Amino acid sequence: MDYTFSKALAGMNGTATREIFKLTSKPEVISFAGGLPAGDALPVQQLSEIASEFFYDPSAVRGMLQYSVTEGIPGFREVVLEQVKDLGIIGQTVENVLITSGGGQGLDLLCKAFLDPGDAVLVERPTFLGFLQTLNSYNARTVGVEADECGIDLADLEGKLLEYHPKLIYLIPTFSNPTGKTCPLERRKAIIELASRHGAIIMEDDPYGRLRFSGEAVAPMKAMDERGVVVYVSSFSKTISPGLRCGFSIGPSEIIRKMTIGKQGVDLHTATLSQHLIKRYIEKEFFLSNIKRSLPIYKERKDAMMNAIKRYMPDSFKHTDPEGGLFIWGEFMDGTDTSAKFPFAIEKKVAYIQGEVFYAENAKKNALRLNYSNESPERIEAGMKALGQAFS
């Protein structure tokens, strides 16, 4: 039978992400392709203890297995607001918070709240491929903005604000996916000023900000937002567990209300048991202590990859040097096509993500993204050696 699918999904083939999980499911493949947190950093023991406490008392857990309110289980939004105060995000109330099913749902709900077909959205070149797919589902006009070593270029941003009149600007200003870059403080302030002047909302995606293992922290854009133009989207996927599928959005109450209405029609509410687990985990003060424990793991693996790049990759390979997060971005200055080289890498049982999938248009063929978080230093060494051979 021939099926007539929606036009909304016509531009979403999911190839890159589908191949990521195919490859990472094979233990013989050394994968630098995914964005998984380090397995050694997952708080297995602590979450097991909390779950055991819950299920020891059937009368208490019964409520955790029921439906709940869309905004979040009672008390959880207050816990989230307390948890982000150390980032400088203050002066918010529960009306400014929505608990979501992962950070990705927050991004999707923002698009649902604002976008009509053909509306323009500005994104950094390159940007997160998952968000590009989200935009495709809304038939939005995605416009790439040039970037330098510090993130999005202000002159190009202003020019495209004037030309396209976008409703939304999407940014990962801290340890960007895919580049690992961090936008400096003064540039963040300038972006907020430009967005405010041109009537655009900034979607600040911050899944990696707490994973800083060197350098000085930079406050989120939301912490300096005095004009109500920033919606802060984050999740607990990289700091607690991606399997719990729990995130949150913080923004102006009018926007949060619209997002809440959109969420009601999708999944009613985020999984109640996941919310209870994370709420108790934070209340027991496990959150920051476990992140502190995990940072040396990420630094060791990042250093292992940087050292292996120097030893094994061609001289034409130029790359970023992130101070945190999960990714290194590289480009072959001799024009090597990373998609064409991919089969050679797979033959050597090592995987990466071709850079071209991170562009809305005019994709670079000579780039790739490397993830160091989910492989041991020994496997990173072996994988980079094999990758160097594939690119030689």
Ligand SMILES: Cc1ncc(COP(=O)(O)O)c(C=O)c1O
Second form
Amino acid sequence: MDYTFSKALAGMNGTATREIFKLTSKPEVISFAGGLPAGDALPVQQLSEIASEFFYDPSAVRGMLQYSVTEGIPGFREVVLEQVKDLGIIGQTVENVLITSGGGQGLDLLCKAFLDPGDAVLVERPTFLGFLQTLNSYNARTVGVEADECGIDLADLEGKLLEYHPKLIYLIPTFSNPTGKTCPLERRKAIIELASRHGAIIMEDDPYGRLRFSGEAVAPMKAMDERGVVVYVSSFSKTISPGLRCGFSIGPSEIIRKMTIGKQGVDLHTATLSQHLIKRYIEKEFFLSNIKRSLPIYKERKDAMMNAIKRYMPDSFKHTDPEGGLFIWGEFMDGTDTSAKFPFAIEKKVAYIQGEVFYAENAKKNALRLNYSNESPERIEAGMKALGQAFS
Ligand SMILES: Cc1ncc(COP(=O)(O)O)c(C=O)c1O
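Swap state to the form predicted together with this ligand from the form predicted on its own:
Zooming out: every chain and molecule, the one shown earlier first.
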């Protein structure tokens, strides 16, 4: 049988990364390829305590096992709005919030709300692979904007706003995936100014902002958005558990309404039980305390990787030094091709992701992404030693 699949998925190159994950799932391989939160940071005890409480009372749990409304279970959006106030996101009502199935669904629904085939979307170079795939599925025209060590380049952004008239600008301003970079306050303000002047919506993707283990916090762009140009898309995947598949978007009520309509046709609502678990978890004040407990784990792992880079990687390897999040980005100034080197790394039982997958076009061949969050400091040291040998 010949299957005639849609054009929407034809452009997606899932194979390379799927192969990598197959290789890295072997326990003998030290993996810097994934983006998992630290296993030790998952709040197993608190969640099991809450779940036991729920299941102890059959009449209460029955509602949690039922269908619910698309926007989010009653009371949860209010809890989310309370929880983001310390980030400076204030003055919002429940009409401005949608609970989503992971942060990724918020990104997808925004595309669904705005994009027709061929519409332009600006993304930083490099950017989150998952979002590039989402854009492909909407047949969008993805346009990369150059970036420096502080994020997106303002002159290139303005030039591309004028040339392509994009509907959306996608940014991960804090601890970007894949680079770990954070965009400073003044540049955030300038981006908002440019976007509003050119009528583009900013998708501020912020799954990592709370995972800051050093340096000074920078407010989310949503906190300085006076004109309704920013939609804040976040997730509990890295701060509580990715398996619960729960995130949220905060934006102008017209946009949230459109996203809600889009969600109704996709999964009706985010898993009711996950929402109840997270709502109760935040109400019991576990949220910030568990993040606080997990930050030293991330810092220790990032420090272990930075030290091992110094010790084992060649001098031509230039890299970021993130103050939070999960990733370090590196480029070989001598032009070393990181895809060509990948089999050597796997032979030495260590894995990374080659940088080229994070570009929509004109990919850099000499780059790679390293994840430090899900391996112990000892395995990071051993893995980087092996990686240094693979690249020597
Ligand atoms: C930048 C970025 N955005 C969104 C997501 C998706 O998050 P979720 O697992 O909550 O859908 C990820 C996950 O790795 C990510 O790195």
